[in-house]
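Here we start with a single chain on its own, the form predicted alone, put down as structure tokens.
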Amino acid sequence: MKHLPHKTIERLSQYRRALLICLNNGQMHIYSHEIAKIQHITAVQVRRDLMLIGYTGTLRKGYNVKELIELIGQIIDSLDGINVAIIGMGNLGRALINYFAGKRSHLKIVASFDINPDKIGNKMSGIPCFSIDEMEKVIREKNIKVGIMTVPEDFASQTADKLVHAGIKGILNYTPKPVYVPNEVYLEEYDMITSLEKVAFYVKMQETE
């Protein structure tokens, strides 16, 4: 499972989110074409992803929703859970804390960091905000492994460097500026401007057809 394609990991997370909704609605079995319709992909892609993790359904009932949720959890989730910190408590940082609250038991936001003295020492949804100057100490004390960066782009590189120095193993970069980390640190960069421009491009193409 260590060598699963990155896109497959992304889709497995998306499948689980969709399957949890189906389970909450009382649906116990689901076919690949139903998952594909929810995710806007092909049924062939769904079957290929699930074959990679060694799971197959039946012709009569399809996939067992509960079993598939549990299997995806065994693959994606850490047995002991992983602690997460948010660096930058602006509008996006606060929105992420509110969004993630209670969403995944194996992923827990345990700290946030900022430079604004009005925010330091306060809590947002029960998450304490510390000074950036305390970042290395708090990260090590709380065994934080993942950092989510929502800082202004001018501070992106130095923030990433501080996270790496503190022992962070994974970084999700929400700033528009690319950062560079050692090979042993997994980096995921999400540029909302690029995503929006991609959506706008396809809207433009539809209008010119």
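Residue numbers count along the first chain shown, from 1. Under this definition, the rigid core comprises the largest set of C-alpha atoms superposing within 1.5 Å between the forms. All values derive from a computational prediction rather than experimental measurement. Compared with the form predicted in complex with a further copy of the same chain:
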Given for the second form:
Number of protein chains: 2
Amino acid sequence: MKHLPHKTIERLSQYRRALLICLNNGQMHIYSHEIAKIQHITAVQVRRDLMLIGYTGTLRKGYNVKELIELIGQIIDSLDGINVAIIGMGNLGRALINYFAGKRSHLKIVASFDINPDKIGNKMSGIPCFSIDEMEKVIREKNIKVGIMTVPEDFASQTADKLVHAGIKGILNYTPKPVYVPNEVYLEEYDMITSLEKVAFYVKMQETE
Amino acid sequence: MKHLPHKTIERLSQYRRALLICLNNGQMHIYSHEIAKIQHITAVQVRRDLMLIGYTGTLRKGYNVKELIELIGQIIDSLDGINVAIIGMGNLGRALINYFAGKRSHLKIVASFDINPDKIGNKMSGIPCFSIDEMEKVIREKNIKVGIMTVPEDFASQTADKLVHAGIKGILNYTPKPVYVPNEVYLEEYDMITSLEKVAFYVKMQETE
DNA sequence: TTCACAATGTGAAAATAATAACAAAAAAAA
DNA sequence: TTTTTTTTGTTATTATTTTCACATTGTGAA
Ligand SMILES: NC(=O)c1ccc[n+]([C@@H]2O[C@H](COP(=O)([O-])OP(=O)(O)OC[C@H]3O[C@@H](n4cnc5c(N)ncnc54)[C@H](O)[C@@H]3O)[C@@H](O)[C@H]2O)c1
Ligand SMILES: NC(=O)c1ccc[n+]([C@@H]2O[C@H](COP(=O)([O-])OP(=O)(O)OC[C@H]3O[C@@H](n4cnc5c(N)ncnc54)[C@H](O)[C@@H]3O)[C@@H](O)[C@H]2O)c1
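Could the form predicted in complex with a further copy of the same chain be shown next, to go alongside the form predicted alone?
Let us now look at the entire complex, which starts with that chain.
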């Protein structure tokens, strides 16, 4: 396997989520068209993705749920998990930490950071909140690789700079403000307004067509 | 203009955000490479997108910020705005309503819904919260076209069904549970875990290569 | 056994998206 | 004035992603 398409990576993560639910329901095998239906894509697409990761199902029985979860894990997860931090314990930061904390996963949120003294020193969902001034130290000590940015947008750039300086390897930016990072830091930006405007656009399309 | 690529729609929304910031700073013109830099893409890509929407800049002066904002609005916005509702006033729902309420936009959040009696009847950021039982009525009365789903994932399917039944035209699903809607309802699903796992994957890649 | 069916796996084609290459023209410099 | 530079606009090209089409094969029914 030389190189997986970006889109395939995203879908593998989604397949796994669906598969975990199946496993929970005691389902041992699943067909490509079942996975496809859950994800609103075609069965061929699923089979192609699985082909790319070299997984082979059983004819007429479909794919072994457990095996496939295992294999996807081998491909997309790091061997010893990855430590994650959230920067900015406001509404969104709290929502996220709350949401992730429950999940047992190879992605471990191990710290959060804020500038507000009321928040520093407390725990949210069991995760300690540190001062932004300690960020570099804590990131290095706790071997944090990925940072989720949920600070006010005016602080986006400087927060990204600090993260980079602290040696972070990947940033997920939920701020609507695009930031700049060196090439070796992987950056993913997501903007809720874009999603909402996209939905609105297609709604408008359908109405006027 | 016959048909705009999906990706172009997303980028137009993002260009506009960047342009609005420029306008605020008093910048009257902008070059394609400036827009490109903000969005981490190439200048050609920007020019191509603008070509697709039929906008023409001024040679050596770049694009007129105000005009371009205007044009993008004509393309992606509905004439009289679109009314939006948030379903599920939990952590994420509150974060979102808080975030959007400030913004003046053609997308107006006009209602929220919850099942919890403590929340029903109150206002959050000035937006009234109704009982989920009133949803169909309120959606029709207020002419709500788009619903943002932030209910617990176990309620995702039934909430989507209710929305569809109430005549909603587009759904933005922040629940990790994929839902099914009829073809004429536009559905966008976003899963934060996918984004985070994607970042983690590329971080791992870079480390092991 | 033979046939029909239901699934996987994959090469080839099509569709979609991004990039390269370059002409044109306005402005600045020489 | 002429040349150089800079930037847009667009065609052609390349790359990526998705879909089509179909060979293959295990299973169960006739
Ligand atoms: N709330 C949403 O649904 C939503 C949606 C999309 C995007 N966003 C974006 O996410 C970001 C956070 O949104 P929010 O609603 O949670 O805002 P918020 O104001 O509730 O939270 C911001 C938090 O960051 C902290 N902070 C401020 N400066 C800081 C700094 N320099 N370093 C570290 N922490 C700092 C604040 O103390 C606060 O706790 C914003 O940029 C917002 O635009 C929010
Ligand atoms: N919090 C996050 O950062 C985050 C991130 C990604 C996805 N999500 C997803 O978003 C959803 C909401 O997350 P949250 O953290 O806000 O959860 P939450 O439990 O804080 O909020 C859920 C809200 O929905 C209400 N609710 C319950 N049943 C309902 C129903 N049938 N109809 C209407 N309202 C109902 C509850 O009263 C509550 O107010 C979940 O599905 C979660 O998985 C959350």
